[in-house]
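So this first bit is one chain, no partners, the form predicted on its own, shown in structure tokens.
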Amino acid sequence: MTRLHDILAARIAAHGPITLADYMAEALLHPIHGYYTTRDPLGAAGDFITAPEISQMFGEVIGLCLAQSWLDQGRPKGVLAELGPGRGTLMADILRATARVPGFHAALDLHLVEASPVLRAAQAARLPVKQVHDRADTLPDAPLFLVANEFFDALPIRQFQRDGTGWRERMIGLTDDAALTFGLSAAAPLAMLDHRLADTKDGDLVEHCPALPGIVSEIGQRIAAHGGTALIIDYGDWGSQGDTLQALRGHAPVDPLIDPGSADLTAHVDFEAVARATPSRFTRLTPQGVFLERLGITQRAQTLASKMTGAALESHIAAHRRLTHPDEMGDLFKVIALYPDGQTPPAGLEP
């Protein structure tokens, strides 16, 4: 067992109970024994892989978005951002893929929202970054031209199983040998899931992510009132149902609550909720795979594939189709964009 299992358990005896939104948000970024504090977990040698580190083509098409949406708002001054940058990937290959777009880069100074100091480091070794936040809400009040690829997907979450017209809270607690265990609270009310009694039954499982609503409203509203755009990039869909949680390690999925700070932790993202909370106007939930085909990805590979040949070429064609096809990343995740009231949406997308 793991330093931070004997924390949460000692927690847990003396104070009853606790949250998995709770239980999550120690085990990622407790300041000694979290997840995200202590690794880098990004990578063939890490626990997991998102779509930056798959192929460059994922971030060049991206950046042009991003480059197609500020020229589309008249070439504004103002912040080039993301949430939780990894390593710097997705960046790096944005600046590079906009570098010949005039005057995107002296329009634009670089801000990163990144709790992990892992992964800062990172971004500072490969990246011209003018501030990193601990948060969203720090971010300047200018025209704001977001990516944000895989971070809510790992905000802590609530699980509410409905009972009636209530609702009982899916706990953490300790078994008779002192394992960390799910339980349910006793049945209640719950305001803020009223909606959910229309297209749930009992028993049913809903998850909610607290964090989500504060974060994009504060990103919509600088983007409702100073103009940008923020692609929103994860895996999910429009509604929660059913338990999404799960843990890696090692590329493999592991019990949630064994070891907790030696394993990722994520949940599937309920773009609903983000569309809920945006003051901004949003665009039509799409697959990635589709956003990507209509932002030229196919053929920006096969640019790429024609100087290529045996290993490197397999490679390339098997990381093209994991970013689009169906039956990979293609229809798993999905993109959501916010923009201005007055604009056109992002290239790739619908309103």
Second form
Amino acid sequence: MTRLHDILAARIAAHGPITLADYMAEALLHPIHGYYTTRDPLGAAGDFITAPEISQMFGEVIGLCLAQSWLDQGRPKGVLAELGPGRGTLMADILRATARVPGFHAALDLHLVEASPVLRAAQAARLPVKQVHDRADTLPDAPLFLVANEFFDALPIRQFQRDGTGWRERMIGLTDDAALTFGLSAAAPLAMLDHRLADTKDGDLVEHCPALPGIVSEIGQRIAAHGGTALIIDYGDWGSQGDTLQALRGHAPVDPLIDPGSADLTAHVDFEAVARATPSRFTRLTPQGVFLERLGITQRAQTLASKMTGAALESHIAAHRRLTHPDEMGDLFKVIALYPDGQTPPAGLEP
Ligand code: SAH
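Switch from the form predicted on its own, shown above, to the form predicted together with ligand SAH and output its structure.
The complete assembly is shown below, putting the previous chain first.
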């Protein structure tokens, strides 16, 4: 068992069960034993792989989408930002693809929001970073061109089971032999879930991400007041849909309560909660595959393919399929953009 398991078990024994959000926060970001605190989780040798790590094409078309929004909005001076940049691959591809957009790099300072010291070091080695932030609320008050890929799915969630007109929270307690186990709190009404009484029945489970509204509103306020756009890409849907907590280690699902700190923990993103939280306009929620196709990923794939042969060509074709096909990431992953009043939405997305 991990050291963090013993720390959490002692805390629960002394003070009682903890929420799933408390558990996830400790498992992912505990200052000494947290999953993101201690490692680079990405890539073939890691625990999971993300779209920018699959192919450079992902970041290239997203870079051109952000640059087009910047041109459409009159080339403002401001900020280019990313939430949870991982190894910096997505931003490196964005910067390479936009290097020939006159004035884009000169107008925008690069700001990152990143919690992991290991990943901060990887990002600083690859990117011309102006400032790294612990939280989105310290981003400058300026036009903001932002991307967040697989960031919101890493934020802690709480889970609630419907019981009459109230809710029982899924808590983490201890078994008789001191292993972590799920239980349910007593039922109580919850104002923040009133809107879910209409679309759930007894026994249904809903998820709530406590940090999401604050982060989205910080970003949306800047975009509404100063301009810019935010592309939020993640797996999830409109409204939370049952239990989506997932633990991954070495690219395989594992029990989320075994060995906290040693596996990635994620949950699907509730994009309706994103839309509710932003004071700016937001686009229609769009499948990743549709968005990338509209941005011209297939033409880009063909251009790159023309210089490839053999195994490189095969893996390039597989990467294109993986990013766009409905049976792979194309449908499961979705995109929503925040944008200001009086402007057109970013390319590939509809109001
Ligand atoms: N966007 C990257 C990495 C996704 S992994 C990609 O697509 O490859 C999630 C990223 O979010 C990591 O960089 C992780 O360290 C960061 N992260 C997770 N929780 C965070 C939090 N609460 N605050 C800031 N960064 C966080």
